[in-house]
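Listed next as structure tokens is one chain, alone, in the form predicted on its own.
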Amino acid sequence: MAGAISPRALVIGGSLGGLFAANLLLRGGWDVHLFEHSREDLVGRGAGIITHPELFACLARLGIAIDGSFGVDIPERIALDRSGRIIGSLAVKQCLTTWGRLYELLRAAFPGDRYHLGHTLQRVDAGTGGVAATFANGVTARGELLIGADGIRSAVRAQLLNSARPHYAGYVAWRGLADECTLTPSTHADLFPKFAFSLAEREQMLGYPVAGFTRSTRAGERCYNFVWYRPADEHRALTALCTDVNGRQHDMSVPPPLIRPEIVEAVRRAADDLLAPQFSEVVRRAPQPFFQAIFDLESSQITFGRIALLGDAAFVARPHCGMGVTKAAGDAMVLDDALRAADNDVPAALLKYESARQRFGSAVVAHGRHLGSYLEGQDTGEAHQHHTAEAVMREIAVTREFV
């Protein structure tokens, strides 16, 4: 109807999540804001992305053209043993992309001025007709729907199911980039354009080829991205990685400057002491590796009234079902289905789109813990089964049916 007022919608949270559902909210007739907490843009985050046809079909919904520049395809994956051997190989296509193109594309298709930058969230009141939030520079912003979209630690989710909080899983992941210029032609022969794990008691590395630093995808212009998943205790050897530079502790991951030189090289010996020589190279060659804490969370509602969560700030899985961010486009692009099929009613959309994504999510999750279980120190034969050449290239990181 002409002159008709757009519903407003507020997205919390300006990552991947955050604008899977801002850019599909907005081309459907919503006037939609998302505010981030960082006061800086987030380009230049995250590592490697695994893709999914689910993230495809957002993309496509949002009207987002792929080309070369977008990942790397590759054809295979190989297992190699502790000798650098290869012992396995498993055709598997796949594209591999970054987090910070994925980030750029989805930018670039949001409004710059509908993307406020600096606004933490500190609380968020609800009614039967609309919902506001409030953030600490004391901006109140009011709309009919919210989206929690504010990841692991979603400030949405505290206030909300407070009793929703990350498990750790008791180990960690170092990831790392290195240029494949810099790798010897026996290394960048067997790693490249291949999807690669090696094996060792209680860890699992495993890598890709992903766009360079430039955001490159041409040969000679990639880099090779490695994620190393390693036993941490929570109370000892986390807390000693969790200490930065300067003696502050941090929870779950520390900003990869200020990681202590010597739990670095510490990584890098381990690296030769332990991996395929190819994957020791790899670590060794990359300049600046980087962990984070593993954790999974699962939350027992996921809409409140004129709320919804989405993406990490529902749902955890584990790094090994490689569907953190596909994940989250699907959440996107059934809330945006469910609100059209209501015509917009938020509370019947809501309703609708946590009867599917809870059941996924949990789903995901489930899937992800049986995968980490020997790294978390499980040693039944079920956990075992997960942690052979054959068992990784054939369950880590691949699209497959949930519910």
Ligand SMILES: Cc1cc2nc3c(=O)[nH]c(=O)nc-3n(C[C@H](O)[C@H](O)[C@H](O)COP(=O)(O)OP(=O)(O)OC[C@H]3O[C@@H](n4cnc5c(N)ncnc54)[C@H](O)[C@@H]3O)c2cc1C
The other form holds:
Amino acid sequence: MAGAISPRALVIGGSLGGLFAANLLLRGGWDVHLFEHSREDLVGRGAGIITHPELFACLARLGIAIDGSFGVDIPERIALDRSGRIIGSLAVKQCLTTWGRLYELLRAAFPGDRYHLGHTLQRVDAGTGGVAATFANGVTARGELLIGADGIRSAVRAQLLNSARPHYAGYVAWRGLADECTLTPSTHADLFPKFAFSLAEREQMLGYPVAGFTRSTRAGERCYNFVWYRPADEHRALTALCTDVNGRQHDMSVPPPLIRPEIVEAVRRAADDLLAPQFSEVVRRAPQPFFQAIFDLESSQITFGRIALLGDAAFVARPHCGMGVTKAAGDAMVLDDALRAADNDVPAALLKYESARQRFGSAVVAHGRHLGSYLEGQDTGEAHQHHTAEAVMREIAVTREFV
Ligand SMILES: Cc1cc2nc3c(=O)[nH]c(=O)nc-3n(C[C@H](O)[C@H](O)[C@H](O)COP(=O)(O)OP(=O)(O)OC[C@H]3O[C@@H](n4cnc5c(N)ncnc54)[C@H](O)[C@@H]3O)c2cc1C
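Condition change, the form predicted on its own to the form predicted in complex with the ligand:
Full complex below, order starting with the chain above.
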């Protein structure tokens, strides 16, 4: 498009989904500006991230080189019983990275003067020729395309499709990282470098090695990341969990330093009572466990003329699929392809994007619901089938075709 004025894309949300889209569109010749609510660079959003081939395809399309510092390669999965005995194994090769590493790579690939911190979207206004975004700080930006990559509580979606709301699944995920150096030699030998599971009634613990606190992926410098699904009744248990040290009530998670110490101690005791001893040790060695409530979100529509929803703003599947980040990368690639094929005819391109990603998003959400049906309290034979050592090793966060 030499000589022509580039069309402008406004990306709302500067996390992974927004950065995948912003980087791809910039390389496709768009004049991209990204607006993030947070006043500071994003850090420490969760811990380990499971990867799938589509995520690497997106990074490759962006020209981001991957080396050994990207993640930890895992050759197999194991299941432990309550006594700590290894009761099964399955060869599944996967690379486990972290949210922080991905953010760092994507942020470095996007020009700093186009990434606008401290901009909270308040309203979008769309006309036939363009779209305008108004922010809480009084700024208004205009463009030919707007991408709502503003997460599960998307302000873009709330304005355009108020019927799509997150649905609490009835359980939370406790997460944390333990430095491998702090583990006893026998626990270390059992868990490294493996993806491991431990099951209890309506509870599922899983863990895998990731980069360490110094971001090193070298043996001896890594962490063991755990994700422990535990039931929490919405009105009593979740409300209690979400009340912080100052008595303030939060919505779906509490900033880790503000979680009440008695809650963390209760979780550590529960790990001793319920889990394989290797995992209770990991939970005790994790300096700052934190929790996230688990939600489903399904949108009946993800495009509105010149506006598209992407990543968690469009669909949120339970993390059993391990697909959140890969889905956001896939959304961004399909959007990029559609815009190129339509020669940047935005409404036509978005119709194509809608038909492809609507089906994909719905399929991932449905699969996450199946995998989590037992944890949510369903007492059917099918739900129980997802809660055996063999099933979790075979089904959880594996790469599969969704449509
Ligand atoms: C327990 C758990 C485990 C998980 N494990 C995995 C895994 O192994 N693999 C995986 O791929 N995924 C996993 N996920 C999911 C993954 O974290 C998300 O799917 C992914 O981060 C989605 O990115 P996003 O950019 O769409 O949304 P988000 O990361 O939520 O980003 C939205 C951004 O928009 C900004 N924003 C919000 N409102 C506004 C506004 N009004 N104006 C401007 N900006 C705004 C926010 O500040 C934020 O930066 C897991 C999730 C959970 C809860």
